[in-house]
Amino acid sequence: MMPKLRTIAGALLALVLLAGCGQAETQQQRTLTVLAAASLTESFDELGARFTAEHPAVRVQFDYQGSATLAEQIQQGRPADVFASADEGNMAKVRDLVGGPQTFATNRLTIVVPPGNPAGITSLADLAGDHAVVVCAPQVPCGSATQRVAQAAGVRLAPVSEENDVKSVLNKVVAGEADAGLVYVTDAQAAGDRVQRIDFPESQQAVNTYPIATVNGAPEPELAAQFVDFARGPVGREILTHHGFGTP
């Protein structure tokens, strides 16, 4: 082959190789979509970062909302890879649409008040008084737990607002729009000194169990299974415990 022809052939080969490398890189970029209860925000953000560190070509995309809302979206056919619910009831609603839910965390309620506790609240019974109290709506897990602890304590609550997820309850207390709110221990911990936490013994009567499952027809079924195992494994337990969750 003449030198000039060799040069042209070499250039063409290089272009082909570069195109192949580019295509391979594009193919390696994968997105894992995880629908998770709002109370998992801080812990799953950290979990996703650790998962990505072990799978550099994978981007974990989270959507945090109330478990009831997410379950309804799955029923309506929303594409997703993993569903993590804050209770077993909402996971049961999509039983035929997910594979093998497994328990991975537990959580319980606590009272949060603004710093300095201006309303002087010290117990669950105090929430039945003339205070502006915010709780979760009954159809979401934290609201269901609220009803159970109130019933166990014989306390009749008259909230000024019922929110669709626990973060909304927390935000109203942080914003000074309520004297007190009932949230998960993990949310109170995540809020730091923006709220004051008041534990109460009746919370042990309503410990929520968190299940996680792959979604049937997941765009990334293999990654979905790996993420579920990761959440339930040593790294997941370490992160969840750090954020205040109980683990199986």
The other form holds:
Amino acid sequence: MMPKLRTIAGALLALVLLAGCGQAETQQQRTLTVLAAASLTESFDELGARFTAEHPAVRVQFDYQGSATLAEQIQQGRPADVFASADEGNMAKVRDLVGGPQTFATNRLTIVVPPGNPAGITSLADLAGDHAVVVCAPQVPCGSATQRVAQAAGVRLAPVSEENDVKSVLNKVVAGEADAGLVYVTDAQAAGDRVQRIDFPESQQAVNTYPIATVNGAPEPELAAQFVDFARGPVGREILTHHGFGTP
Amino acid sequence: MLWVPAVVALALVVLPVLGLLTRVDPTALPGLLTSPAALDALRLSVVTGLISTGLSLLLGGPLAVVLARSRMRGLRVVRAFVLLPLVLPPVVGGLALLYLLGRTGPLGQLLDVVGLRLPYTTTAVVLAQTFVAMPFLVVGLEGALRTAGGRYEQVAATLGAGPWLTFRRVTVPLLLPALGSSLVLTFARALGEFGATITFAGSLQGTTRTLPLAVYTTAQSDVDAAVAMSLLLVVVALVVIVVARPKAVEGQL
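Output block for the form predicted together with the partner chain, input the form predicted on its own:
Below is the entire complex, every chain and molecule, led by the chain shown above.
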């Protein structure tokens, strides 16, 4: 028993020492923590790479989740530098904890169907029929946008499932488990040929705006402000447009 | 000395649940708990949980007997597969079910021909729950079958009882306590099932949105309502465990 314990203790000590060394080496590197809506994954990954190219000593660490989850984490005191939300509602929840939210992107919905469009869907009204339609739950930004377009078009949707995030909706269509889904234009674009996209005019009635803000008490306030400017500047605009977002 | 880690262990489990209580506004609780979303989810959870537990008993019970009594080759491999859902992340289980029984899955395509579609149905919820919960029944029952019974069964046999009579009058009564506790565990696990359900069955109020799924969806927009539903889940789970488990452990069930 004793020799075993000693081995374990030795191994632990070695681990601690190693960890210490690792830390010392990366100390001069600064980390910027960006909490961003899941729908920003592809574009912010690219944005981060471009930002790092201009600031070599900075590592940008992203956490992509539902905007509501991130807003709740900020309320619970999670340390972060930048928050980018997929809607204004979730940014409003942390109004007192962030500085100067600004719109940096817009997004709208589109219909996606599996390649070949087996159910023969051509318009939003077709989604009211007897098809397996998957949408976002009204509780999340893409779901509230879904409700708004359905209302504007006077279409009564009867989904077989209301998912918690737009990527889950997309995946059900990609997997062929749904005849159609309502997702953001940007997600449809990210999916490439794995889905077919059917735009509909009513989507203009529910354009989602994405606000970005620095978080109060950020560990890297200066970098945070620079990142927000970068996202709203020419480089950010170019990347966002490339991924299908609208920019203000 | 043992009481120090014991208290820490207890605190680790109890304190977070108590923390949940501090987030609850008692005056708003009745309204939040009787909302259609909460009631639908509660009803769906209890009904599907009970059906899953029954299905686990019906299918997993015989499997446990086979595992405990059979001398077949390769039984260890079979047992490993039975235990798999206990260690797999539930989402993996959901994906596995989807790729077998989904519309594009090999079995799902066959079912589609007969006009049967499982994803997005309450049946899919039951299947997902059974997938993750049944191992609890099989493992609990198999363990009991191995430790208890053998000697008494032999004696019964020497006294002239046939296999079926021995099973009914000796094996089953000896197994009852273990059966009780395994059933409770299975039901509790089915009640808490989340990952496999949301992956395989989707989430729609009244059809597939069980209490854990409702908590997750509600937390996206209304944390207070989500906490209230979490509390509901905690209370139901506690009732199940507190009422049934000690009796089962003490062999009174």
